[in-house]
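The chain below stands alone and is given in C-alpha cells; this is the form predicted alone.
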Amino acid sequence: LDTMKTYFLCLSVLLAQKKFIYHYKNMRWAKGRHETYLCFVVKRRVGPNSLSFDFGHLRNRSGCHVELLFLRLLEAGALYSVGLCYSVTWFCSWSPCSDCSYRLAQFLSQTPNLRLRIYVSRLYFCDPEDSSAREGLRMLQRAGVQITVMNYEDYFYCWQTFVACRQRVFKAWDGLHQNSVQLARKLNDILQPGEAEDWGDAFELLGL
C-alpha cells in the first residue's frame, strides 16, 4: 500500500456529491454500504501563535479499516512531526470496530500530543449490549477520545469542506435530525450508561 501516493490523491480530490450523501446517509439499516469514508481536518501549532492545517478524506483500501490507513499516514510521516502539538477531527461514515478502536487507544496512549474527535454517521455493530463494537467506543472515551454523533450542522460543515459541491447549499435527507438524534441518544447510552434514564425523559419531552 502506497500510504504517501494515497494521502496526496486524497488531498487534492474532493468528493462527489452523490457519494457523500451515499456513504454519510444516516439511515438506520444503511444496506450495501461495506466501505468505511473518513473525512479528516489535522491542525498543528506551529509556533505560540501559528497553526497549520491539512484536510482530505480517506476510504477503506485493500482490505485495511480506513481509521488504520489513516495511522498509517502518520507514521509515514505525511501528516505527522514528533514535537508539534496535534488536534486531529474525524467525520467517519461508520463508528469504528473493536479493533480499530483498540489500536486507536494504544496509538494514541503513546502520542499524549495528539488529541482526536471523532463525528460519526452511523454506530457500526453497536445494537447487541454485549457488542464489541461498543466496549470499543467505550475504550477510546476513556483514552479521551470524545465521539460524537454527526448533526446538520455537521453535515453542512462536511459538504462545504469534503464534497465538490460547486455552490450548491446542502439539503438535509428526510429523517437527518431524527436519526442524528436517536443515534445520540444510542451513543449516550453505550458510553454514558448511567445517564440513560435522564436522557429517555428528554427525549420524551422533545416527542421522539
Second form
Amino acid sequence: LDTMKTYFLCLSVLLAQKKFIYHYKNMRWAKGRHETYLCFVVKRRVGPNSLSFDFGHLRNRSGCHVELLFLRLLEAGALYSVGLCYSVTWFCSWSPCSDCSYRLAQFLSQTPNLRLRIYVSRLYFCDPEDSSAREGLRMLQRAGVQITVMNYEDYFYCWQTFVACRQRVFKAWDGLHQNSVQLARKLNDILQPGEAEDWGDAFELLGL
DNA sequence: ATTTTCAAT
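Could the form predicted together with the DNA be shown next, to go alongside the form predicted alone?
Zooming out: every chain and molecule, the one shown earlier first.
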C-alpha cells in the first residue's frame, strides 16, 4: 500500500521545466542522461460515450527500467481493471531496451483490451544494425505498438500536459527539428528493414 | 573526426 501511495504521489507532481528539457532534449550525444522519464496518458472507455483519463510521469528507480515500473503500476490495478478498453500513450526520453520491449510485447499479447502508442525522444543503443534494441523495437511493432519519434508538436504537447510550465510557452532548443527528422529516419530504417537495400537494388538496376 | 546510452563510484 505504501508503494502505491508513493506511486500516486509521483503521478500527481508535474515535471520541472529544467528537468523536462534536460531529459527530453533530442541531441545526438545525450551525455549524462542516466535517468529515463516516461510521461503517460491512460484513456479508459467507461461507457459507450464516456472516457476517463489518467496522466502523469515516472522515472526509473533502483535498477528498474521505467517501462517495467509502468507495467507494475498497471498490474497493481492502479490505472487498470479488467474488462475495460484502454489506450495508453507514453512519451519516453529513451526508447525501450530489448528486454523491456520483450516484456511489453508479452504483456500486450495477454492484454488485448489495451492499445499502446510510444513516442520516444532518443533511440537507446540502436546504432549497430544488428543490435538487440533494434530487434526489440521491431518486436513491439509486430505486437501492434505504434512507435514514433517525438517532434516539435509532441514536445509542445508534453510541455503543456506534464510540465509545471506556468503558462510559459514551450521554447524549442537548437536543432530540435533537425534531430527529430534524423531520428525519425533512423527509426524508419529500423522498423522497415530491407527498404534501403531495395533502393540500392533499384539504383543498381537503373545503372545509377 | 569524435562524443552517449534506464550508472557506478
